[in-house]
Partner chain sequence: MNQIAEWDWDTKEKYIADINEWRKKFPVVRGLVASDDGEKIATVIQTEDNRFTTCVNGDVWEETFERLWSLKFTPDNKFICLTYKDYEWALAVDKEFWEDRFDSAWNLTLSPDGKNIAINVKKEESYGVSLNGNTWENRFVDARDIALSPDGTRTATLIQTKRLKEGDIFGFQEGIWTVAVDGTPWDKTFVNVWGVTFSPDSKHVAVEVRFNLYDYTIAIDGKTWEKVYNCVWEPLFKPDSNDIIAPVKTSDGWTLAINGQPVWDTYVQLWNQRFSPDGRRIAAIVAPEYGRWTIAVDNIPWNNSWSDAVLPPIFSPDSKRVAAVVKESRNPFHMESALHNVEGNNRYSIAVDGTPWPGDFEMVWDPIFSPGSDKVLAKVEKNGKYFIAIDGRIGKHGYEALWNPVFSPDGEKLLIRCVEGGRYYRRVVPIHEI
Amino acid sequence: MLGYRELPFEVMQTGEFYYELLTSGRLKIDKSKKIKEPVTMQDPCNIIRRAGAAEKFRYIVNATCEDFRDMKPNREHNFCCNAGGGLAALSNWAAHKAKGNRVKAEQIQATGAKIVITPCHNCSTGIKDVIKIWNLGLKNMFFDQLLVNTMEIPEELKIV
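Stick to the form predicted alone and return the structure of that chain only.
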């Protein structure tokens, strides 16, 4: 990549970067702003199975939400969102795939959550389709939305 034998920087998924911001103290959460509705999270296949980010992602969710409800099964055993590594966003098969993903709809519904957090853009597409096709009546959120809604804003950065 770019002619380097070894990259002069670390490549990481955004959730891993957010985890580092939180654990280093560069980003702080205002506990009074934590999401109060019950939430669950989709474990993205590639990021969880290959990168091992499950605990980092749970750290972010627990830091920003009061009522996290893990799906069962979870982590590397979680059911796929069925977005096909981005194919759902690129094709007209989204509704067909979501109809065939009843197991994911039931898995989400069993948590009683009102919000499904999706750390992956492809998962977001797949989960939004599942929510719509199966009439789950839930919201979908990315980590950045969680952080923007719950982070402390330093006084010097506040707009008066």
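Right, the form predicted alone is done; let's see the coordinates for the form predicted in complex with its partner chain.
All you get below is the one chain by itself.
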């Protein structure tokens, strides 16, 4: 709309950037700290349609979690969290939104996961509402949380 065809600067979503940090070896994961509980992941609608993002996100999850279980359907066929498109702001419509996403509750429950990973803030809002309204009893985690819990920090950088 501004007149750009090319992006004037390289733009990445945090998940794509974390993927780059992991594959380039700049960020190392301590395998003993990997999350052991079964996890699943919400594919964010807008980012996942970007080439390769779905696989990059799975790479991050597999690098930090031992038991990843995909929802069905997944990747670009996944269902929205119902907070996309600006609906995340509508806290006074939370029940309406979560009720309108029984499909998501069923998808999540079918995986048997204990944690839903959300790579995007909107997704987190939507998934938390679904978990709450449908009494799924799961936790929700972000990529940054997964990485901070499992990454190696060189000893010399720590202040004892």
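Numbering follows the first chain given and starts at 1. If you're wondering where the values come from, they're calculated on a predicted model, not measured in any experiment. For the two forms, the rigid core is made up of the largest set of C-alpha atoms that agree within 1.5 Å on superposition.
After superposition on the rigid core, the Cα atom of F9 is displaced by 3.9 Å between the two forms.
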